[in-house]
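Below sits a lone chain in structure tokens, taken as the form predicted alone.
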Amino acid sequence: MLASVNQLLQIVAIGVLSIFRPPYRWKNYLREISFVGSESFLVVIICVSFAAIVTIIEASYHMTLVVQSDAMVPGFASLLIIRELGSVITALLIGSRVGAGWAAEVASMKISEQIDALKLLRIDPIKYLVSPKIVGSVLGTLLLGLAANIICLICAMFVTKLKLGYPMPTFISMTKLFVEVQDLVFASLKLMTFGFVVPIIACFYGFRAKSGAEGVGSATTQAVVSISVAIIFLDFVLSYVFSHFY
């Protein structure tokens, strides 16, 4: 247990510090940003859009049932999308897709002795593999999450008009009433935190992979599960901390 914690902390420390130390392999950084952002764009947008639609419909039903009016649905839905829905769903999808890919990549390199070859060439495996993934994941998750929030709000606006009958200007005015600048700031901090966790956990299990195809599969599964749990836990912690500033 202590050895695992020490290895995890080593990955975090060296991975972060190596970002600011030459040589800078810009091609690796750009590749990872593209892998996280552009290649995950479609699946994230589709999922968060349908989540926004379900949120509007369910909120309208229950609010009408309880208070006999759904006039506050646009404001509440916008706030929920910005604070929780867009960030968490984006992070979970990235954690599943990107985290699995990175864990499998590092695990394959481990069992095929490519990591040992890097060491023989005096190339730090953590700097070479982890640092670009940290930068790519943090920036990619942030940009993708913000884009997902915008598209999510647009979908919610159209559903509010078609399903509830409220015009788009009403949705926009309610959003301005409920959502503040600090909500966007806190959502961005959440996205960057989630983005930082994904490559750390994925590479951690990749470096610990056992030999054989079964070892790669096991490392990938453990990485995805741990990333999902970590995102949910960090969302709770950050939401609790941010609640003191609302």
Contents of the next structure:
Amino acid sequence: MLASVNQLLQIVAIGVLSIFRPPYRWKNYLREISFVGSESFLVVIICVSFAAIVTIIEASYHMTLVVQSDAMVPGFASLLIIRELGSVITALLIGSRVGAGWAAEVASMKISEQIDALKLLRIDPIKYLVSPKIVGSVLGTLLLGLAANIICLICAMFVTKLKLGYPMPTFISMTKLFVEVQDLVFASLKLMTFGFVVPIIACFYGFRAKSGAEGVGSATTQAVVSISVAIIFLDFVLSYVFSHFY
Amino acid sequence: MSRILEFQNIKKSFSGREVLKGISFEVNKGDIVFILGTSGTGKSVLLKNLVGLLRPDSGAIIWHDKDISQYSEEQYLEVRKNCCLVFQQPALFDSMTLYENIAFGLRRLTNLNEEELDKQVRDSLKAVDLKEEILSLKPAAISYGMQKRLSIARSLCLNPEILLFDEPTTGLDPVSTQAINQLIFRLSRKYDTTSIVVSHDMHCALDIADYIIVLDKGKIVEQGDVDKIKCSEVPLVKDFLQEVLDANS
Ligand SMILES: Nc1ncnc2c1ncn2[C@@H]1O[C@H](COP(=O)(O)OP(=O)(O)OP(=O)(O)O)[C@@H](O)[C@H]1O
Ligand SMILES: [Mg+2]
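Would you generate the structure of this protein in the form predicted in complex with its partner chain, following the form predicted alone above?
Time for the whole complex; same chain goes first.
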């Protein structure tokens, strides 16, 4: 237990500090960013679009039921999307898609002795493997998350028009009324935090992989489960902290 | 003959389970030393202790009259430049081309310019009988046997004083096996490279080894030159020898 905590802290500390220390392996950074983007872009877009549709439909049903009007739906939906849905869905998808890939990559490097081979060449495996993933994941999740938010809002706007009959300018002005700049800042902070934990947890389980083919499999599964739990938990913590500023 | 390396009573446990129970032996310069033993007796652990990937719990490893087992990571650099480990698995870096795989170590540990480096890469590739066409491929594109040979080339190109092979021929066809054993033999005779070879293969040990060590359950049960091993009365050694006889008949 203590050893695990120690190892996790080591990954965090060395992983972060090494980002600012030469040699800077720009190629690796770019590779990881594009890995995050290419792995998850499509699936994120599809999922947030559906989430937007469900949000509008559900919200309008309940609002009509309770306050006999769905005029507030666009505003509330936009706020919910930006504060919660856009970021969390993006992070969960990146966590399972990219996190699994990274955990499997590191685990198979571990059991095929590539990690040992790196050490023999005086390369710190954490610096070499984790740091570029942190950079890639934080930036990738941020960019993808912001894009997802925009697409989610656009989807919501269309559904509002089709289903509730509100013209698009109304949706936009309602959104402007409800959503403030600080919501965007908080959303970005959330995204970056989620982006940070994905590679940390993925690599943590990767480095601990036991030899044999099932070693990679179980490292990957454990990583994805832990990443999802961590994201949901951190979402709660951050939402709670941010709620003091609303 | 001068002694280059000495293990003194090396012990190593993993979470209470003793894997190496006091290993002592010496290696002379230019010798080919075979370490034989069944699976799981700690052969790989022994080699990893030498290059500092694992540290012994007690005992000393003497290299050029200095105990390296307590060296810092920084000091180990010198050891790793001169004692190259060829891993049991190819352990090639998946994300790099084969050329980069070989050149990577040279770039990290030597100050060669690009031209010398290129020559070194191609020379070591030739030494393991691989064609230059494959250099631009990724490891996944070549067969397991070729990967293993490439991993030998990767260590070879550093011109180490001691080459450590962890089961270099396991999983290879008889022809490649023969070729690799001959390579080890050639290196030792031509460049005076010292080799420590972990293996199950008593047959080729008898063929090319200068000294043979037989491990069982973390202990040395027999060591000596080929003639001594051939007349050994230790049961495990006799089993190994019997297998060679069976194969020959
Ligand atoms: N890093 C480690 N942590 C815990 N146990 C280990 C570690 N490395 C090796 N062991 C254990 O030490 C024992 C010896 O392992 P080792 O890999 O040296 O065997 P080997 O003699 O090389 O066998 P093989 O011929 O199968 O390669 C095994 O039981 C293994 O489980
Ligand atoms: Mg082994």
